[in-house]
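This document starts with one chain, in the form predicted on its own, laid out as structure tokens.
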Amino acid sequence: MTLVNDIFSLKGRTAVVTGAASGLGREFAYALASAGADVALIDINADGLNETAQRIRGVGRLAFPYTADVSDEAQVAATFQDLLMTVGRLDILINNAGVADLSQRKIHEYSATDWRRMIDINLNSVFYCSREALKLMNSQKSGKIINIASIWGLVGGGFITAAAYTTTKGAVVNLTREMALEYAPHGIQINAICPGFHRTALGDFDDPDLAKLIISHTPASRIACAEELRGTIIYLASSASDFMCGSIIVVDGGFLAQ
């Protein structure tokens, strides 16, 4: 087991997870800590952040909770500046923060306010956080950035989600590729995960009609648990993926294989 432990170990590394107060963000933070990383947690939900921090400390790792809005450029800059002063380095960034839109509104029904909000949270936050992280990683000549996109970043989501969401996730996919090309020569690997249907607060999966619709479109015939992405996040954060640059990993129960 020594080889496996060495490949996937995150001991001595510091990670940042956005949207860490609940859902996938909490699972990602726990997975990284379980693999040995200390974790900085960013979210607007202070109570949820503290719960996640307690879970991180429960596995013997350091947790640094930051209550901040990642769609606010100034708040992101201040948070990363404080992190640098506190920890001194950054090895892993998980751009997970995001909001969903299951309204199925058509383009002509969208307000500019709602459109900008989706772009600010789902796309601009990835740029703001990545930019700050890359300043540190570029000087270190090492680092991992993992962007959380969606299956709706690779196909249209007409039957269940609205255009603004698919637009932002598609942009995250291509931003991942562009950043990967820029920073691969500098020892930094940047990749993305496109999850399918996983149980989080972003969807009402207890709605029997919604659940039936999702399952009918998923070859695995079920909705996944958030915990099922732990292995993928550890893989991309660890040395096991050191030659992966600009890869888009789909975890969707076969949805996109159809």
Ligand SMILES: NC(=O)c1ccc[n+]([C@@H]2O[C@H](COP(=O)([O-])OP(=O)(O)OC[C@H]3O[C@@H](n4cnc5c(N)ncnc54)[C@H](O)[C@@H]3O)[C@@H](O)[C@H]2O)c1
The other form holds:
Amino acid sequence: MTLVNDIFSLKGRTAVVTGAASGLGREFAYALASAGADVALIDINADGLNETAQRIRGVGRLAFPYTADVSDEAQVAATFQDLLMTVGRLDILINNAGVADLSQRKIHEYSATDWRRMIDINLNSVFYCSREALKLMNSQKSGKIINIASIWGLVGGGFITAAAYTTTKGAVVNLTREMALEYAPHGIQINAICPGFHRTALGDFDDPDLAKLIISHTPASRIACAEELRGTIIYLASSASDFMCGSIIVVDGGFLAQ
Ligand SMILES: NC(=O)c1ccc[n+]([C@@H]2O[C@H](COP(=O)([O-])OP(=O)(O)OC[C@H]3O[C@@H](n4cnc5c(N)ncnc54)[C@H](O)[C@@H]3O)[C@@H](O)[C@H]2O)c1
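With the form predicted on its own already on screen, would you show the form predicted together with the named molecule?
Okay, now the whole complex, with that chain kicking things off.
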């Protein structure tokens, strides 16, 4: 008989986490390792990557840090080629790397260069990394891809002005559905998480005015910690979610329920 805990185990699995040098990505990598996975880590921040790798080794798992820019198609292809030769198989990909834009510029004030940069980092990277992972997962006939979108992928910006960011996250939500439909028949489950406000380096969460504004819009009346997404990531990465394809899980303290 399978014990309930066993369905959440990631023993023997290999994962890749992008944006793993800080914030949510670091927590995702740590959670996967704590559940038994070895983890390849990708980020542009080499020092942060090494800190995450140390945490993973601290729980007895293997960590493989790769310094690379996920918005660069050639770097992604070279990184995956290298890491797949090293790790041999790939069970889990977390497309997490991303940037925000706190400038509050409206669309008529936005430069095309900044617009394209946001799309390259937050959206095109998901395509580049998923494509490399799916080449292997498709031949394995198994795998899990988890895209990190945002509450701002399901609604417009409201009290924030960040059209480029919300546009990329909305696209990640529908890319998740498209990928899920294409690969569900091949034993690969692809889902997304839409986090609400979690304290990381992404936003200026220590600004008292911003914190007050966020809290006033969040029924749970607080900003969450990055650790609070550990359970959701393990659920989506493990066999506990084997019948979930194209689902969008919201973890937002009630923000979107209003
Ligand atoms: N923190 C939140 O409240 C929140 C809410 C919703 C969604 N998200 C999403 O979660 C993801 C992680 O963000 P976070 O909050 O942990 O922020 P963070 O800034 O702490 O982490 C983002 C990581 O991505 C890396 N990164 C950025 N551009 C990269 C690139 N081109 N190539 C490789 N790595 C790159 C950064 O170096 C950093 O380590 C993002 O996609 C973000 O949009 C965060």
